[in-house]
Amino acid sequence: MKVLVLGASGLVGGNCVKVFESKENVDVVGTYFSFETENTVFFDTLNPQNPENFNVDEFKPNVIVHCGALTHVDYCEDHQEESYQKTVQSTLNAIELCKKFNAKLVYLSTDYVFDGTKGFYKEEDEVNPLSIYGKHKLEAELAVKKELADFVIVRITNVYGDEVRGKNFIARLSVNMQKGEPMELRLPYDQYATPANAFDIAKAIWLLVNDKKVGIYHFGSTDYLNRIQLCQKVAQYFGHDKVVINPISTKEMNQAADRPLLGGFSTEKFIKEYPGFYFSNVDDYLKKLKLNSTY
């Protein structure tokens, strides 16, 4: 199996690389577009014709893993443009490279597809999204399912893991705390998620990618948490004196984005289908970052 990962450089992308690197004859390719890392090769996914590009031509891959857009969900609404290509023309592109190649397509979707009216939504709960973010990609999964017979829709939300910038929320946080600097927090009560560790999500698709799964999955923890709660759990392991968290609600902060309330998944479908399948939990992340903590 010859798999290409586009995004490697994020969360998401480095972790399904670390997982399908790790199987037996797969052969794994990661690229980067705006930020490289160690093993990763250039792909413009704006322009799959750029001369600069790593040769997909000669790589031939069956599957490819599309992990790249544009997430900055407040700057998406203000630069519709810039997050339609980004999220909508960049999943073209790998809709084109899928039918080159007779490849898989995985495409890395969102809970911010659905309004936040319900929470622990399943993969057949009526979509309706509210930021352009949201919009953008709902655009990309109906291309994906109009386009393509063979894919997988892996919908995830609140990721958190090992990765090489640490931009994820509780890698911030968990940092940040270990420094022992003041920190002042204003953070939503309202909004609602199950947050799901990037290891476990590309251990999952590797799974539906290995088994020939097709169709749409919902990726989650059994935590279900808001903003101050998860917060409260990172403070439990790295908080000290001078950690202060503000409880807010989503209307006070005055985002330019509107957002899901109540959002998180079930994993139903994917736990019936693998019932032997361990999502962790933020605490089982949190006690393995203490473990390892070098501060």
Ligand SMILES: NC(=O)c1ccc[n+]([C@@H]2O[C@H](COP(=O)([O-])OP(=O)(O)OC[C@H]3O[C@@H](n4cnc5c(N)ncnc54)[C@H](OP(=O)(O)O)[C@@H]3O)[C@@H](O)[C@H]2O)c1
Given for the second form:
Amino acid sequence: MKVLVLGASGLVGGNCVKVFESKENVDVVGTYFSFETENTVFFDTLNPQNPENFNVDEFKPNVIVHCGALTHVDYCEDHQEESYQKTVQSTLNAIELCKKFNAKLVYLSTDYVFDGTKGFYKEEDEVNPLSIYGKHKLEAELAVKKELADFVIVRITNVYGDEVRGKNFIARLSVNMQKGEPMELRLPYDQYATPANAFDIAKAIWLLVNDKKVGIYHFGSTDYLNRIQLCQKVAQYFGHDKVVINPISTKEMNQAADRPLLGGFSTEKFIKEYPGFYFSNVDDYLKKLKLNSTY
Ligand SMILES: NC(=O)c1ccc[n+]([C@@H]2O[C@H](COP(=O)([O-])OP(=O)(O)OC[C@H]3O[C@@H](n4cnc5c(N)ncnc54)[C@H](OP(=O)(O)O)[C@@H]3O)[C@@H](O)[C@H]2O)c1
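Please supply the coordinates for the form predicted in complex with the ligand, as a counterpart to the form predicted alone shown previously.
What follows is the entire complex, opening with the chain shown before.
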């Protein structure tokens, strides 16, 4: 099997490469765009004809895992055309690549396609995005479903885990706390989600790809936490007396983009198909970080 991971310099893509290359008879290539990492090659999903691009024609992938997107939700709200290009157009280009090589597409989406009035969303729940980011992720999903017969759409939220840049919420918090830096955090108490470890997401994607599954799947863990609780978890392991948490409402935060307040996923569908699979939780990850701490 030949797998091309677009956006492998990022959190989810990097973990996908790690998992896929550990499998037998899998040839995996991961791409970067602006941030080169070890073992990634350049590929611009917005310009598939760029002569600098990795030669996909020669590689001929059977599977493309598309992890590239503009993920800064408030920035998307104020830069709609850029958001469209980086989320929708990049996916349309990935779809064309899949058609060319008769490849399966794995597309990563989000709980921002929902309005957050319910929580624990199931695959068949009605979508109703509140933000430009959510609308563009949904538009990309719909294009994938319309244009390809062989696809998997994986919806995820609040992803954390090991990544080269350590930019996810938990990674940043834990590093700053371990450095003993004074921190005053204003965090919303009314945004709930089911955080998931990128390594679990990658392992679960592998199962779906290997078993030739088609359709939408929701991934999450057994954690259902708001941002305060997530921060408190990190503080339980690495906190000190100079960490101050100020709880505020999402409304008070006055961000450019509206958020789904009760987000997160039910993983019922996936677990029914893979009863032996364990989605680890935030404590599992923090215990590991604590064991390996070099501070
Ligand atoms: N992280 C979350 O909590 C979360 C939640 C819900 C859904 N998702 C979805 O999951 C996917 C992966 O997210 P992530 O957290 O792994 O994001 P990330 O860490 O920000 O990584 C994004 C990746 O996309 C690449 N990229 C950006 N523009 C590109 C272009 N024009 N051509 C090729 N590659 C390009 C980036 O490359 P460079 O960095 O090298 O420029 C990077 O490798 C996204 O679709 C996101 O919407 C993430």
